[in-house]
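We begin with a single chain expressed as structure tokens, specifically the form predicted alone.
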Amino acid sequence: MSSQAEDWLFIRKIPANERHFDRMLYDVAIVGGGVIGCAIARALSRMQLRVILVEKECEIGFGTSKSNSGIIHAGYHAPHGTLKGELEWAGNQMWDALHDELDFGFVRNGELMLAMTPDQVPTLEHYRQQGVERGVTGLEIWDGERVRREEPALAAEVVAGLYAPTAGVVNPYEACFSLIDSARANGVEVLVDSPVEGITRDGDGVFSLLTRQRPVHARFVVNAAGVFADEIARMAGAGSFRIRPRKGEEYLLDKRLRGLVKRIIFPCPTAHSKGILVIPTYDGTLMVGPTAVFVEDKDNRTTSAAGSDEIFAAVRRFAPGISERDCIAEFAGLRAVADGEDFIIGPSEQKGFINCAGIQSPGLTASPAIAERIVAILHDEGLEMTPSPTYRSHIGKRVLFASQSLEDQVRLAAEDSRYGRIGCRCEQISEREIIEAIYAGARTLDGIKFRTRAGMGRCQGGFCSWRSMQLLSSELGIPMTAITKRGGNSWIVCDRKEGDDA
């Protein structure tokens, strides 16, 4: 095994649980294991604190973050006078350092906001000026000829475009895992499959979170529970705001369209949505979407024929080479929309209970800045913080077998035969990478998928799922019937009882 691979595997091993006494007192309990909660956990891990993150799903990042568009916005979208506007640009500037310290896919490929008619050009100028006032660099308005020269696949009807080089794309679930891996390596404890079912506070000001696994006691609580943040706040008597889920359907396209567009393509936005986009993902595939529809059910992640029709009709107006026939996967995510559409970040009427709610777009972009804001709020609320002398900012880099030269692939396979066995043919993911994902915390097929891309190719797991299940079974010592796609009741196979029909 190479030293680089050993370092990656060592740093990403899940730390052994420390003493799980019923009255263990944490300094901070974070509710919610999406990208916001994970960013906060890592920021707090720089200090000598006892921190725990509590997540309702069976794995980190399995809520909104799993179905995020993965866009690092350029910094000019959100209006002045809002927390979104303040933290969008601040967060944008922090991603390069994060990318240097952690191991996730990120590239600044830029974005274009398109005007399809002359009356939309003033909108481009409005956003350009908003960005300039905020300090966003490199903003330019291109005429239609320049737009088509830079992006030949765009429609001849494009009149102009606002170009922003500061935008980028990230693998959001990969960023989530890297943040929490770093936090764990620096002492943060993680409790998954643990929805919070009640919150009390005793006379000493200690909060007790009743979870499915065990009670969690903490001096401070940070509510980063996404679409459920209003319910968590109500349990604690710490807020009367409402979260309305806004569902967005997304469609992933075949890799044959790789390079059709190089930049993120936006239409002119509406009052409630940035519109339906074309997004070149970090891994090279194109993604189109999202829709923007309010739903009442906070678990409603269904896709629909109507959503597909809306998306592809909208996209074809400015990128006519895109067709629904190229779709290889579809999914939906829920954005946590709070009253007033802005972020809710700050102390509540319950001292020590901090709300971090309503974090919709550009929440991913702003997440590192949001984490720093939460650390500052906790300090102002009385949490003593001393920098940890053992804090490690970097984690080891993964060995991505498919991206290695043929010579290095031969060397790796000679050092470890599991590199020489391919678990996912579409994405060329080795069995060694799948096993490393299991060591890092993957307990489901989706856990492997989002850590390695095994199952993300054209066959969507048709060939590799069974081998991934075998590896989960052997490495975890569990039967195949205990393995699920994404936790809960999403079983893949079940026991065949004696007497069942063949």
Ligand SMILES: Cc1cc2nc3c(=O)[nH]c(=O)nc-3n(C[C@H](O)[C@H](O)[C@H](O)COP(=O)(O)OP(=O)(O)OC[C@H]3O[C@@H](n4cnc5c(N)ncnc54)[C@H](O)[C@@H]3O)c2cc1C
Second form
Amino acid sequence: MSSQAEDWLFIRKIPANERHFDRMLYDVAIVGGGVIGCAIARALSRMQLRVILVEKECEIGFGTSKSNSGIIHAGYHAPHGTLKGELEWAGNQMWDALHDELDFGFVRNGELMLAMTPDQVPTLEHYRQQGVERGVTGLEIWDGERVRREEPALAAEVVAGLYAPTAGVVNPYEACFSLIDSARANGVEVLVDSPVEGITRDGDGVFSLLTRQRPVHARFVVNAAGVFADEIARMAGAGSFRIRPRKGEEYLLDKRLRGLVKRIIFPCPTAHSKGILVIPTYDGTLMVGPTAVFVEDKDNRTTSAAGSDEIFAAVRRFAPGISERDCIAEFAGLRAVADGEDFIIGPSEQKGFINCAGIQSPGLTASPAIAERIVAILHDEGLEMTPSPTYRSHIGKRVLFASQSLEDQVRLAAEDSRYGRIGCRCEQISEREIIEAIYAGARTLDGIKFRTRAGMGRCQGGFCSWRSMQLLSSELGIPMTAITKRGGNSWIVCDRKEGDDA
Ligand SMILES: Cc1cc2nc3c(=O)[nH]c(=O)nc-3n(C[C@H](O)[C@H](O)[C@H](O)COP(=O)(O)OP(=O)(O)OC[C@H]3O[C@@H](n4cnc5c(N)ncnc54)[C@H](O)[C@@H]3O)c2cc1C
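Switching from the form predicted alone: structure of the form predicted in complex with this ligand?
What follows is the entire complex, opening with the chain shown before.
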């Protein structure tokens, strides 16, 4: 086996000594394993601290953090005087270092905000000025001719564009996985499948999180529970704010349209949304969306004909080559919107309980800066921070079989025959990569899909789902009937035979 592959396995594999002790007193318990919780876990793993992250789903990153546009926003969008504005630009600048240390897809491909009528040009100037005052570099206003020269697929009606080279795209779920793999490798414990159902505090100020699996005791708690952060705060008597879910539907387009636009493209934004975008994802396919509609149900991730109609009608106005017939997959995510629309980050009336709530867009962009802000707050609240002498910032690079040269593929397959067996034909993912995903914590079909891309191609899992299930079954020693698509009761096969009910 190649040393690169060995290194990957050594670092990413869930540590054999990761044990959860019922009576352990942790320094910090983080509630929520989205990109915010994972970034905080990793930032704290630099210190000599006992840290645990508690997640209700069976996998990390299965909340809003896997269902977003994956944009690292340029840094000029949110208004001055807001936490969103401050942390968007601070976070934006941290992604190159993160990308260098962790192994996830990220590229700064730039963004273009479009004016479709002359009266929208002052809006572009407003955002350019806001960015310049914040220190965002490289902002330029292009006239319509320049816009079409750079992006020939855009409509003739485009009057001007604000170009920002600081914007980029990331594989959001890969970022979550890499952050938590790094945190784990540096000693953070992770407890999945464990919704926090109650929070108590004893006379010594120690918090106890009550979960279905076991209680978790900690001196400090960080609430990073996304759309449920208001409920977690209320459990602890640590805040009466309200979080409302604002749903965004997204539509992934066929590879045929790869390269139609190079940059992230969107019209001038409204008060509630950055508008509907065309996003060249890190993997090269185009995505269009999102909508922005308040919903009551915090688990409502449905897509709709109305959402699709709204998105494709909006996109056609500036990118006429895109049609709903190109859609191969769709999903929806929920923005966690606090009253006032800003992030809520800080200590609460319960000493030691820190809220990190209302992290709607640009939460992904801001996540590394939010994590540093939380470390500083914990320190101010009395948590001693001593750098860990064993901290390792880098994690091994994954071997992506599909991106190797034919020569290297032959060599890898000779070293380990599992490289030679392709699990997912559309995306050319080897069985070895699927097994690595299972070693690193994937427990469901979606866990494998988001860690490896197996199932994301044109056939959407038609070929590889069964093979991934067989590997989950054999590697974890569980029956096929125990395997789910995304946890809960999303089982795929049942052990009843026709006639059993008769
Ligand atoms: C459609 C859409 C597009 C977006 N696009 C962008 C973008 O392009 N760029 C950008 O910067 N931002 C974007 N965002 C915003 C970004 O996705 C979020 O800010 C970010 O993902 C929030 O991360 P989080 O960790 O706070 O939330 P989540 O990912 O939702 O994580 C919270 C976690 O807490 C867990 N949890 C909840 N309750 C409990 C409990 N009781 N016990 C234990 N765990 C619990 C959940 O299961 C979940 O895993 C977008 C959002 C949406 C919806």
